[in-house]
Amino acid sequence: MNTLLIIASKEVREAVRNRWVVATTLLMAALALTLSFLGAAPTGTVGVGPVEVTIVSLSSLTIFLLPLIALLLSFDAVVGEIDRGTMTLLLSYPVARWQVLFGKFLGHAAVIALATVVGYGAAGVALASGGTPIAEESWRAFASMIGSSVLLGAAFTALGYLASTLVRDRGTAAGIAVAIWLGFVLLYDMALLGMLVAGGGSGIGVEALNWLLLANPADAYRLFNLTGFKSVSAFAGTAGLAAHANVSVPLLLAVLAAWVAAPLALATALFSRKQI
C-alpha cells in the first residue's frame, strides 16, 4: 500500500507542476458555476428547483468533457514513460509492475476526482447561497451526480491506460484515445438512435436496449443521473425512460465500477508482458 501511495503522490505532484490540477479544476468550476447561474433563471416560471436544472445541465456537460480530460491525462501514462526512459528506471526499483500501474492510475484518478469535487462543489456552494429553499432529495441527487462523475472519470482514465499499454508509440496511443472518446461519447448513441429509427421504435426490445445502454459507460452515467431521482427525471423528460428502463441504481453504479475495473485489469495484464 505504501508503494502505491508513493507512486500515486508522484503522479499528483507532476500534475500540479504541469498545472493540470489547477487548469482542470478552474475549467470545471467555471462551467459548473455558469450552468448553475443560468439554470436557476427559469425555475421561477416552471417551478423546477435550481439543483435539478443544474444536475441535468452538468450531466450533459460531464459526458462530453470529463472523458476527454481523463483520456488526455492518461493516454501516455505508460507509453510516454517508456519513450522518456523513466519507466526503465522506475522498474529498476523493487516494485512490481502491477504496483506501478495501479499507483499511477490512483494518482491520475485522484487528479480527476479533485477537479470534479472542487469544481462541481463550487456550483453547490453557489446554489446553497442563492437563498432558494432546496429539498434534501435534491442535495442527494447533486451529491450522487458528483460521485458518479468521479466514477465516470476513473472509467475513462482506465480506458486511457489500456490504450497506453496496447502500443509502443505516443501518437498511436493518442489516436486510440481520440477514437475511444468519439466512439463512446458521440458515435455510439448516434448508431443506437439510427437503429431505433430504422426499426420504427420496435426493432430493439426493451431488454436489448437496456443492455446496449449499459455497454457504454457514458450512457450508464446518463441513466443514473437522469432516471435515478424522480424530481430530476421528471424535469429531464426521462420519466418514461425511467419507467421502462428496468435498470436499478445499484446496477448502474456496478456497471460504472466494472468499467473502471475491467480496462484496468486488462491494462495490467498487458503491461506485465510488455517488453521495455
Second form
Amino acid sequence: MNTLLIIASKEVREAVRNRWVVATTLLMAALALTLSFLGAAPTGTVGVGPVEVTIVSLSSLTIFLLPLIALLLSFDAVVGEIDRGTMTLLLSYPVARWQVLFGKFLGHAAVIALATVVGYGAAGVALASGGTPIAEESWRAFASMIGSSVLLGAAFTALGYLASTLVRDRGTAAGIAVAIWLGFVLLYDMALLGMLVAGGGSGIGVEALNWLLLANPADAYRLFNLTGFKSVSAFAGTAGLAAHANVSVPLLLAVLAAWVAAPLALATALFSRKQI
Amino acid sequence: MTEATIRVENVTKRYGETEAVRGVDLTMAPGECVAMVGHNGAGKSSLIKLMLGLTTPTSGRIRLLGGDPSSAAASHIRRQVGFLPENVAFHPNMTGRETLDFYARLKGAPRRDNDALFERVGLEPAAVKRRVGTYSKGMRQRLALAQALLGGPKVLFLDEPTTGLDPALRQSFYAIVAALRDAGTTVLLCSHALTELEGQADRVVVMNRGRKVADGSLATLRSLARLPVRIRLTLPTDDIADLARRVGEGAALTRLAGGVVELACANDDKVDLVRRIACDGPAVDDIEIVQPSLDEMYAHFLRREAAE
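Pass me the form predicted together with its partner chain as well; I've looked at the form predicted on its own already.
Whole complex next, starting from this chain.
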C-alpha cells in the first residue's frame, strides 16, 4: 500500500511540475465559469434554476473534453517510461508490476479529480454568490455531476493505460488513444442515432438501447447527469427518455466504476506479462 | 568459498526468433568484481535483465542471493540489489534530492543516508538542489550511481557505467566500485571500453552473440589466448640484421616508426629473449614490454568463436 502511495505521489508531483495540473484546472475553471454565467441568461421563464442550466451544458461539454484530457495524460504513462528506460530501473526496485501500474493510475486519476473538483467547484462558488436562491436538490445534482465527472475522467485514464500497455510504440499508443476518444465520444452516438433513424424507432427495442448506452462510459455519464435528477431532466428535454430508460442511478454509477476497473485490470494483466 | 550470490545455469532467452542469450553459465561470489565485455547486442543487457528478474529465461535457471529474481517473493532480494542501467533517464523536472528520495523510499532505505551518498559520488550540495534537467551527463551518471548504491546492495549491476564520463570521473567511479568490492559486494560491470577495465576486474567474461566465449582472470585469459607478447626496442643504429640473427626463429621482427623495432614472441619465451638481448645483443637505448591488451584478447576470442 505504501509503495502505491509513493509512486502515486511522485506522479502527482511530476504533473504539478509539468504545469499539467495548473493547465487543466484553469481550463476546467474557465469553461465552467463561462458556462455558468452564460447559463444564467435563459432562466426564469422555463422554470429551472441556473444550476440546472449549468449542469446540462457543463456535462455535455465534459463528455467531449474530459476524456480527451484524461487520454492525453495517460497514453504515455507506460509505453513512454519503457521508451525512456525509466521503467527498467523502476522495476529493478522492490515493487510489483501491479503496484507500478496502480500507483501511476492513482496519481493521474488524482490530477484529473483535482482539476475537475477545483475547476467546477469554482463555477459552483460563482453560482452561489450570484444571489439567486438555489434549492438543495440542485446542489445535490451539481455535486453528483462533479463526482461523476471524476469517475468519467478515471474511466478514460484507465482506457489510456490500456492503450499504453497494449503496444510497444508511443506513436501507436497515441493513435489508439485518439481512436478511443473518437469512438466513444463521437462515432458511437452517431452510429446509435443512425441505427434508430434507419429502424424508424422500431429497429431496436428500448431494452437493447439501454444496454447499448451502458456499453459506453460517455453515454453512461450522460444518462446519469441528464436523467438522474428530475429538475435537470425537465430542462434537458430528456424527461421522456428518463421515463423510458429505466436504468437506475446506482446501476449507472456501477457501470462507470466498471469502466474504470475493467481496462485497468486488463492493463495490469498485460503489463505483468510484458517483457521489458 | 562462500555461497555464490549469482548463479546462472544454462540459461537461454529467446525473443521471438532471435536468441539473445544462449546456454550461459555464470557464477559470482561475494566480493568479486566481474567484467562482462562484448559487442552491442552480444547479450550483456539481456543477461542483466534476466538476473534482475525483469524477464524470465526461456530455459535454464537463475538464482540471485539464493532466490528466483523473477518470482513474486523477489522483493526482499531486490532490496539488496543495485542497478545502474545503460542510458539512465530521470524525470527532468525533479531535483536530484527528490529523485534520490523517491528511490530511497521505494527501496525502504533510510533517507538520512542520502547526503552521505551524494558526497560519496561527488554531487555538490548546490547541484543536488537543482533540477535533473540541468545536469551534465557526468552529473546524471553520478546520480545514477547514487541510486544504485542505496541501501548498501550486496549485488551491483553496472551496465556501461562510464560511457560519456571524462577520465577523472572514471577514476573516482572505479575507486567507488573497488571500495564496494572490498566490502564484500558482488559487482558485475558491463562495458565495451575494455582498456579501462584492466586492473579493475577480478574476472572477465567475454560474450558474443548471446554465448559466453571466455571466462577467467586476465592472466588466465592471456595464457588461453596465447597471444604474442611484444618487446619494443629503441636502437641507436639502423642495423637490425645483427639483431635479427640473434633473435633467431623464436620471434617475429617488425620495424616501427622512430627507430623502434618490435619483436613478437610467445609469453613463455619472453624472459629468455630479453636476457639474450640484454646480455649479448646490440646496444639498446630503451626496452619496453607490451602485454596483449584486453582489446586484443577480446578480438582474439571473437575470431576463435567465428572460426568454430
